[in-house]
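Starting off, we have a lone chain in the form predicted on its own, written out as structure tokens.
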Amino acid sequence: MCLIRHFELHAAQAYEQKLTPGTVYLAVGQEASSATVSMLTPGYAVFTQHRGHSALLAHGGDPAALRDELLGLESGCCGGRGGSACAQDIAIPMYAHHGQLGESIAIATGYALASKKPTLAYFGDAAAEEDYALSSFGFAATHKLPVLYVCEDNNLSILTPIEDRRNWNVYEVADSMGLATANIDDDPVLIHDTVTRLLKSLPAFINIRTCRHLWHTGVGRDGPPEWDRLDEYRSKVPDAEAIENRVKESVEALWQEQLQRQ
């Protein structure tokens, strides 16, 4: 968490001065939920939607690759063609995706299918309404496939609240297909238990809510966050201050690392 935190806020940095050639699709605040999930799931195939920086670091990609793809650089994660958007790490493996919101859940589904492997769909609330997403869960429980679908559910589509947008709740929809489900905070602990228990019974559905601090595109905020979970996790665990004041050291050595040579 500390991790996806130090590097989240130091892209919004880098794109608050320009030095991001596209904008940035952050996950400030929505850390515990692939931080977590990431513990239980080493070797899953791995699919995202916009917000992938946070499901790349917590998988374990190259955070200088993924750094040097905001940058613009050849040297990212893919060539610098395709941004905080696209980013992606096949050595994970984790796959990207090319803007179309909730295709990676379609693709993840697929996947699963070709591959019987064990895969993972992160995405927003608002990508869980696009009609391919939908017929992916009902897909994925007529064949029984070994996906996990991960909801990153901030109750906001930019700006708009999901009250505003259906009079339906996903989970319940994936329920009703055949999905093992859940709906449950981003407390790392519940989340651990959860995941856990859904990844005997795949395909699985939980839908984990979260609270954003910065816009889903750029760096913009709603106001003060309704909850912070990192913070609260600070007074929980041993020797937290340490751990992240290491993080925050590494992350700040690794971003100066390439800024330096610009």
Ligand SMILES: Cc1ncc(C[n+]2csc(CCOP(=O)(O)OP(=O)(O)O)c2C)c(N)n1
Contents of the next structure:
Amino acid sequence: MCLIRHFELHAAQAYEQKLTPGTVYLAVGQEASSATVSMLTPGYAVFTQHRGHSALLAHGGDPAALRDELLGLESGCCGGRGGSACAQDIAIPMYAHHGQLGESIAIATGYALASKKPTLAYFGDAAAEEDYALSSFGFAATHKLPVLYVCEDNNLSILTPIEDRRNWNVYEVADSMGLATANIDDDPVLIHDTVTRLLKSLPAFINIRTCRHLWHTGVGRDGPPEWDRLDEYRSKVPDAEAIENRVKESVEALWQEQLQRQ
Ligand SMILES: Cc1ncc(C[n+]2csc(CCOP(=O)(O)OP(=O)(O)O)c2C)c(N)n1
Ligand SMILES: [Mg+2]
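Form predicted together with this ligand structure, per the form predicted on its own context:
Next comes the full complex, this chain leading.
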């Protein structure tokens, strides 16, 4: 969680200083989901959508290649041509976004069908509404595919909350199709216990309620966030301060190393 938070704060700074040629989709506030899920899913193939820096970092992707991608450099993970939304790391393997909301769900489902390998799809509460997303859940249940669907539910599609978009819950639809499901807060301990259980009966769907601290794109804020799970855990984890300082320093060095060359 510390790695994601501090990496993203540096990405925000680079964006504000106009060092990133494109826009950025930041995961500040939403660290707990991928940070915890990744601990339980080594070796899984990972599919993400536009807000995917967190999954890349959590699943062991190369932070320097992500940094360079955001800076538009050839040494970036997509040769500097994909930018924030498309950042991926095939070594994990992690495959990112091409622009169509919900594609990570359908593509991950096809990947699991073809490969029979354990697969993870990260997506948001709006992506889960796409028709091909819903049919993918049903297809995975029918064919008993080894997929965990992870909905990072920040209750927003850009600016529109769920109550203005639909009168149904995605996890209830997934449940009705026969997937093992859960709907929980982004508390890391809760995520850990729930995902441990769900991984025993794939395909499964977990809806994790998260809190986006920054605007949909870029770095704007609308005021103090409703909650900050990382901050909450600062007082719960022994040695939290020392751990965070260590991570913060290494992330600072990572960004400085490249920015000083520019
Ligand atoms: C098929 C499609 N429809 C609409 C869009 C425009 N769009 C991009 S991101 C977004 C909202 C995404 O919300 P969510 O999936 O909840 O992810 P979040 O940004 O909240 O992390 C929309 C509507 C798109 N890229 N693709
Ligand atoms: Mg959302």
